[in-house]
Amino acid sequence: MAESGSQSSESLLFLTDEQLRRGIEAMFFAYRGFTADPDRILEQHAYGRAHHRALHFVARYPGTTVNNLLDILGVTKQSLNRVLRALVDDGLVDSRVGTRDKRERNLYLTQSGTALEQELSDAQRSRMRAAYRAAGPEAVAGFRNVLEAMMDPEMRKHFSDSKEPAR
């Protein structure tokens, strides 16, 4: 038996349905907390989580194409176009003609878009930082392993291929 109530790796292979349900429930409640602060900010601008995701990934990958954003977000073209149209019309995202292919659109945050994305990210980073500190480095590494294992293979590859941003 493992000491101090922690489970050995072997016992993790035989989780009960109830333990899995508790994990699923914890994910729901954690996601609710993770999105609560940004939701309040987005509401002030009449935006939703789709706008937040678009802002996040345009900030993370400046110059990304609409097609790449479609792949990352896994939404329909119609849905993404509605979100991008609002962000472009409101001056938060700049859509430029592609340099390699004139049919492509490269997306960049404007100064206003950068400010809003920063405000949203700051709220989430604050919550993540506090949770990471409370859980400790081993738990953080384990959490990231669990998240990556839950990703579909193509998203895991996309995630692992993405570069860590400069600090």
Given for the second form:
2 protein chains.
Amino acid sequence: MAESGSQSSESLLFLTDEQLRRGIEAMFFAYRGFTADPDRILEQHAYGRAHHRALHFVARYPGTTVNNLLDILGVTKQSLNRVLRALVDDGLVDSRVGTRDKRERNLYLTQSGTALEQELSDAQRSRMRAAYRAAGPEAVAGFRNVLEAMMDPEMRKHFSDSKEPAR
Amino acid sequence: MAESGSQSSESLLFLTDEQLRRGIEAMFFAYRGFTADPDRILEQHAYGRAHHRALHFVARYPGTTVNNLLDILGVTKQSLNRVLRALVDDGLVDSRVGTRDKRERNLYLTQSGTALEQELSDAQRSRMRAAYRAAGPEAVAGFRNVLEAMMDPEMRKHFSDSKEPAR
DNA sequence: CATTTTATGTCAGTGTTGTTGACATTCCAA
DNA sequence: TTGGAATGTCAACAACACTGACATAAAATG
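Alternative state: the form predicted in complex with the DNA, after the form predicted alone:
The complete assembly is shown below, putting the previous chain first.
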């Protein structure tokens, strides 16, 4: 991938504290933009980012268990449970007792859950698409490579597995 | 900047929802990694991310005013005030009545404030540097371009101005 | 000079999201 | 049958955001 430039990695990778600081601030400001659109939608439904994250990963892994979500989201079960309960009570998430292991709950989005997840997802994808277009194709690969390198290693599996999952 | 690839932008910028979803998850997981190291340090000092952000931008703009910080951080004055008061009370930030305009407060880091900010900054820069090194120089430019395009336009000024500020 | 606006600080109340700790239930597995 | 895993729930608490209201000082404006 890449390495199409004329200069070697070493000569370009002299990183001043100033350059790193700019990268840090870019993450800060960009993450605000990244969450801004979904936040506005969530507000209308009296939900927060925690609900968005739950909806996202239930949509991503239909039938996932609570424990799997806990691992991905990195919060306590009490915290996740509060959020999931609200979504289940409101009829956005269906929590079915596991067939193989009846202690587990398999989580699915209902029709209205799918609808909200789509609405949130569309908004977030729209901004991501615009940013990708503005930055250009090479930037997209670089963006993802830096982000992946910035993750905690344990999290990388959630990101790396199923490179292009069954579609 | 870039465009050194052999394919045109258009052919590479066919973005599937799947690719966009991966970008979204990359942001989510990477931001967690991005804040993980400072969070651990802050915990020991009974501070949170809000304190880190305040320290960062006071260090970045010594003598800045409360109003300017409010604009950058995008929180309410009550929220910022709580954080600033703690930092001032603990002797990490010096709040001096403005000379030109006495309504304003000019904010500076004290010696111990500088020390903590350095500690936090070092940790965060260290991870950023590692990510940059792992991803390579082309990735760095792409990373920053995508992030900048993802920001809300109003925020871009805080990021773009003083490209390489007086050093 | 009087009035208004601006910058800041503060108090009270509320909501979301996270945390610990404790305890109950269900059920797989040794 | 006992132990432990998976889940759910209750209570309490903390960080960090919010709104609304009010106070003070000083600049700006008429």
